[in-house]
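Only one chain is given next, in structure tokens, and it is the form predicted on its own.
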Amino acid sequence: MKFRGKIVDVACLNHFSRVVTTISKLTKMCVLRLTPDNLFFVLSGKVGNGGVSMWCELSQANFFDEYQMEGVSSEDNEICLEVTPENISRALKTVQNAKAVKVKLTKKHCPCLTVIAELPTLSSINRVVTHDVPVDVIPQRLWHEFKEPDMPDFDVSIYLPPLKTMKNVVDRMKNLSNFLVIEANLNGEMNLKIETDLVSVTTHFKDLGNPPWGDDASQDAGPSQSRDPDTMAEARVDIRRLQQFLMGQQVTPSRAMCNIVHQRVLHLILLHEDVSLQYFIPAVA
């Protein structure tokens, strides 16, 4: 297995660093899946058992000036690594002003993602900084656990309000309860609710809009065509998990939306021109 990438453009380097920082806010450990065309950050928690899961897809051509990889075989041309995204984020933050950054898979005392940066200098002497980030190679027999999740058979899909506004609301609600109910309908309305024995608080959002697949979807791919547009679908979630998702955003998405599987799953989606991030939060009783 071989992997080697090079980033020269500073804007691409900073963007890649922000993506990795976002991932590091969402999970301590995840799988980095490398293919010839894409990079994936994957967290495959069992949502049905109360765990969160994540799927982040990046097109390598939008970040790397040079990109070469050889997987385990020509038939299975992939590499799967268990990584600590915070360690990669720290390495990238220290080289943001570099003239060029190389990332490659190496074998030191253990498998590593080695980040090599050529830093600017006023003299003729080159300054090179190297970071070795330990990783674990995932055996091929476990790859099936890190495939792209299916789009859930959701009841309602809706665009989210500005994430900063939503974060401010959730931050305040966290002081009142450990759980939050998020509900939405097909008329572009969404509510964030806290209900306890002592207090009941609701924040209303209107005219958010519903993604196109909400109108054209089949029974197997989206909301039922017979669903009353005013009927709310809801999911009660651990407010800390939603807050963690909102706090971790370093990438400004062009579109942000969520799908609600009534009383089962909250599926959050952030889309950028070169990044797609899906995050699944299980509902709690």
Second form
Amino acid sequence: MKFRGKIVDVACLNHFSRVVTTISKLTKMCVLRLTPDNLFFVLSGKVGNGGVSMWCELSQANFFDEYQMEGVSSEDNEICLEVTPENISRALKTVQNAKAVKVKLTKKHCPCLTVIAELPTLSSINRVVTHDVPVDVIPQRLWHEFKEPDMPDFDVSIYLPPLKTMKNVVDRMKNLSNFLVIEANLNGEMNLKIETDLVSVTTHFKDLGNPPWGDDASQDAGPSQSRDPDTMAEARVDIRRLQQFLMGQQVTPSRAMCNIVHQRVLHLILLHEDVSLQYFIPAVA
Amino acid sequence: MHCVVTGGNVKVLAKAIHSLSRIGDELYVEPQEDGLALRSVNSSRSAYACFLFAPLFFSRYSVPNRNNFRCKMAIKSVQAVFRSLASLEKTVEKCHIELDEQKNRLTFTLHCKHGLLKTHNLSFQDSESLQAVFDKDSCSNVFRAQPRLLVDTVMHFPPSLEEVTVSVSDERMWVRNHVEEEAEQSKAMLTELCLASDEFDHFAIQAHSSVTFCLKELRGLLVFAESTGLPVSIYFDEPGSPVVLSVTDSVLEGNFVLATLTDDPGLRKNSSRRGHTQPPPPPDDFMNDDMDSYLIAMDTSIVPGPSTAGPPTPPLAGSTCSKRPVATNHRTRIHSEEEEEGEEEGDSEKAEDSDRPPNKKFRSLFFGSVLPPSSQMNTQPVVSQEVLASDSEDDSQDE
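Right, the form predicted on its own is done; let's see the coordinates for the form predicted together with the partner chain.
Full assembly next; the chain just shown is listed first.
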């Protein structure tokens, strides 16, 4: 198992560190999967983390100037590590002005993801800072837990309003209730609702548009195509999870959408050039 | 006492008080012939800081009629006088510091723009002089750097980090975070920064050594150094003897004396069992017989000294002789980028050092109520070292 990547471009470094920071806001621990072409940050839905799961996919070529990896074997050319994204985020943040940053898998006192940065100085010798972020290597027999989640058989898919607007609404609602109902239809309408004994609040969004899922989601085409465009599909979710998702946004996505499986799951998707982030929040009764 | 501070110097004074507040809860004020001394020490007496403002720093400076007046007060209340640093610079034109002997009050009067006058009457307690015993000029390793370099270095470490280890070779300085236990080490993120000697204004190494000290106080000094733009000098010897950070210009001098860790886990384990038992005060020739020195002395006896001779004193450390094997296979992270190398080197060195009493925490600094400051400062280290070493000897008998 070997891994070594090098980032020279400041914009790439900045972008990468924002992606990692976004991840760190969503979860304390996650799995980093390295393949020859991609990096994945994965959180599989376990009870411990409130049943949420996450899948973030980056194409290495868009971030790294050099990227070498050697997986466990030539058939399974992958490396799977459990990491604390916050540590990586912190390491990257302190080296924003570096001339070059190397990320390596190293064996120190324990397996580490080592971030080495050459910092600019006035002297002839560069200042070098090394951050050793301890990681756990995940054995191959557990890899199956970290495969890409299937696209859920959603009832409604809809584009999200500007995340900032949504965040402001959700932040206010959080003061009133612990749960939020998100509902949407195929007519481009979405509502955020809270209901308590004392108060019911609903925020209506309209003309959001529904993404065409033609070929990709062909197997799902059945239910959503024949669906009455005005019928709402809804999911009641833990408001903190949704808030966490909206709060942590460091990447301004070019596309933000969500899929709702009626009373089952809320599936949020952010697309930004080469990065895609999917976040699943289970619905509660 | 009556001092008048004007213009930009008000901010300098305020920054000094702010950085002293990072050290301890009390501010010791002592108007001396050679200037106004402001000092502070932390509760475990492992960090001490002193600013001396020369008479020229003030537009008027007079020492009290009653000679050797000294007092201490809660540093928070003094900080409150200079609360808003930002507006201070713009609004305050001068600051009077006066001692009202009748009422036993120290009065800070801020003369602000538009004739606004702010008066703070602070009560104080009498105190003995607080003086750490250190001799930075005898330190084998001396560095001087612009505050920016150190600020940029410290920035890489998380705010929650307590201690850093600084190691030096002929041409490099390494700064890394200190992680206490092996177990924690596997979880903690380790950060290491390497600085080349030519980034420093001055870089003089006599001994390749490695010391661990608290980051908080260094950050405190950097607040001051950065705002005044004064270069910071660093003096240190070997693990266990204090590191001195200092800033100087023509009208002021600031010294921060920080205890360093004895990087000796084998022995450290041993002392943790003993918990925080306060060792008895050392014999009377150590210090003057007043309250402050008594407290200080209690702490000081944790300090191991290199010498093994001296009068027997009560228990501290049984460990030292018997635990020698432990000490030889311990982990040392001493002066090296190659850890393996460091370990070997460290071991051979440490075999001798294991004669020292065990140490869980920082060695405290030597303090005294220095009535005749100069003479005592010179003699004290020797005396105390003897005393301390004897502590450990006695201990082994005890167990």
